[in-house]
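This document opens with one chain alone, in structure tokens, the form predicted alone.
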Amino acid sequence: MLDFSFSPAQEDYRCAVRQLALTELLPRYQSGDANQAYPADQVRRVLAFSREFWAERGEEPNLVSVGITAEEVARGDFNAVLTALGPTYTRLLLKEAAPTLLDRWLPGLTSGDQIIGLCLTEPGAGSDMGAMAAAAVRNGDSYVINGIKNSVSYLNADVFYVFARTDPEASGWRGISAFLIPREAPGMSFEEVEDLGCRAVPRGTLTLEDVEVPSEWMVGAPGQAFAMISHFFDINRAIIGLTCIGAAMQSLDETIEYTKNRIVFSAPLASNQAVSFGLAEDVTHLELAGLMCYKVLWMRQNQIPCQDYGAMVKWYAPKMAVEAVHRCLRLHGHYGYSTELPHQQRLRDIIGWQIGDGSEEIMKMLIARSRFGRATFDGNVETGRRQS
């Protein structure tokens, strides 16, 4: 029979983690976008947290358990999740890399005292990854890297998981190879772009002229680095789902609340089925969303392939989600608007990840390839370019 429900230890976890976002996250939620300060006290809040609680159990966190830190965090600060969400899901991302490199960085990003930046899009390889330009050409013992990375997310990094190509004869997705370099290699220069959203994290360029690196820093086998990140992406979706839905869920507690004491008309609001029933459908979709993103967890925990279902939940939660808090700013009417409310805040957050890790196209043509066959598009399936 199946079982939709969570461990004991997961549920006290899911209560206790909601109680720390709401009491210590949430209260610096908005100062943190209007001063654009990245939570770090948070983050290590949360991961000692987790640590210490898994540890009076005597048990590992699972990757549902990664979710349900996903979800709760977000409902108090979204900016805080993804670098509070501990060794589990920090060893997933960097599965191949050598005992000599997780000695050295993962202490750092698994006590919340440092930051991964991850770099993939580059200003012409966004979705298309086989179209990346960065090169990586050996030179003896080392590798001399030049190219663009933007979009990189933790821009204040203290170290960047830098994908580049070092097969240059190859084409598409082949002979794409990663490395872990620190923050203070020779030949990296950072510029920071203003964004509408997750303003706690500081987004941008980071340009890479020169940049020698050990061939001992490189992340698993040469030229494999693409086939090894993509086992992480179906994760990564489902995070970022969770995420989304937390958000908007936190959003749909306090407008339930507002809706049934503010009194219009000599009635609470929520009397008013234009508004209750409007409500009872977010709730619904996200309800929904969040069972499919628990799914693709428990089917990566299961080692079972689920590339649609993680382009299912990358596209369909925060779409919900986004509704859900754009319902939730229109019913407090003005003040909604204002910035003295979250809503517009967790509407800014959210939209960032309908267009991070894939945008709603490049998912729905995932879902599309797999359940009509790859020969049905006439494309070429390694780069998503079209054939001539």
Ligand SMILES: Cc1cc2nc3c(=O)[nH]c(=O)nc-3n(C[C@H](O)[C@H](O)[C@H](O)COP(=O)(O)OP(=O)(O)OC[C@H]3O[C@@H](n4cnc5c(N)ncnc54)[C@H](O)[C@@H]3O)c2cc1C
The other form holds:
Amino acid sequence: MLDFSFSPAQEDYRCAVRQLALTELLPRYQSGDANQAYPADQVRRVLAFSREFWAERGEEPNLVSVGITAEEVARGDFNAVLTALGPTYTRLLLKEAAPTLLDRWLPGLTSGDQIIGLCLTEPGAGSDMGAMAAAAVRNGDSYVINGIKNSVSYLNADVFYVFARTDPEASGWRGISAFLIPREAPGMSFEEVEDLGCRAVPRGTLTLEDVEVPSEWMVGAPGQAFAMISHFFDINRAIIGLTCIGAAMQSLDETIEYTKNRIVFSAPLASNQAVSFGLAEDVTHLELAGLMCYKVLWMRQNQIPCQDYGAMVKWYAPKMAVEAVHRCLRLHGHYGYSTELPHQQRLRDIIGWQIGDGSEEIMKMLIARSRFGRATFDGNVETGRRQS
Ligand SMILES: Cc1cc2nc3c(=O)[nH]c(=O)nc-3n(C[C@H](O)[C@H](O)[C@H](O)COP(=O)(O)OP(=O)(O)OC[C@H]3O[C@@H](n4cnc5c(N)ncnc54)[C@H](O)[C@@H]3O)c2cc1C
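Next block: the form predicted together with the named molecule, after the form predicted alone:
Expanding to the full complex; the earlier chain stays at the top.
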């Protein structure tokens, strides 16, 4: 009735990607942070490996396989994950894009030669996306877009997925449309911010001043973009959860080895139950969180509504990952506090994704709304979401 196993091909894939992550990504994870250098070659390497692996088996990777990529790549480099997830993931992000747009962007995005930046957040609209002020005004066969998008990850992107209001009469989640706009479009300017973590991925502000785009660059139907992106977020939250879990599991593996060998008071650190029980708790929490994340991906694969489960893993998995990595850092004593070891970087990286893609409070709002009923939350939380 219940089967919690990966398929034999997925199991082979998981082992192979972990091997690649530990041998080819992990060694440059920390220099990427120190030099604020995006791991372009590493992302291309993962994408090429995945492509060949699944092509040899004549299979398309399904969503669970994408989750495996996220978890295993994050063991090597947290910042290489989101752009290394391949065509299955990118097609979901651009699910309603016209074939001409897919022909233009998909090859580069899925080979790693190009990057996409998602532009929703604004100075006056973060958790409350419905407060979005960026406006796209129809002008014949084109739209003219004005607005400020801040907190854009991958500010180094080649194409920006920009959300703006096309219906000035509409409010909240209604009347928002999305456009794919190439970096070189006239009227776009960029300003980076200095971040605590995820420093290999530039984040910052994209300002659009009279950016004129052909109407064919719109993704999906006019005014329907909020529901479209919310549908993507449900599974992206599981992907982010698995990314945080992968990084934390790697810290745990390293810490278990360390505490077995570190002699304190004439005995291995791990021989103290205060040490081993704490790590045992972290492993338990992360295993549970991982099961939930894969369940979300499996639910979407089987067209089962999963928005509340997506919200659950988005707050739970990063929180458990933060606690685990923080313990790993502490168990390494002063070595853990230095930048020589990767735990501090994993902690900084994971904390970012406690906020990005929706904070803990907003996730709990979504869960509460699904359990208490919409009436309790109408007028407070946006409701324009799809059910599966
Ligand atoms: C690492 C990182 C990457 C990101 N990448 C992107 C990106 O690529 N594209 C993009 O568009 N955005 C991105 N973001 C922005 C992110 O989505 C927003 O930061 C997030 O939605 C929260 O919005 P805000 O920062 O404006 O906080 P606010 O909405 O101002 O909220 C501030 C705090 O108040 C809490 N809060 C808000 N409302 C309530 C309430 N009703 N009840 C209780 N608590 C509440 C929130 O949980 C949060 O903790 C990224 C952020 C980070 C940190």
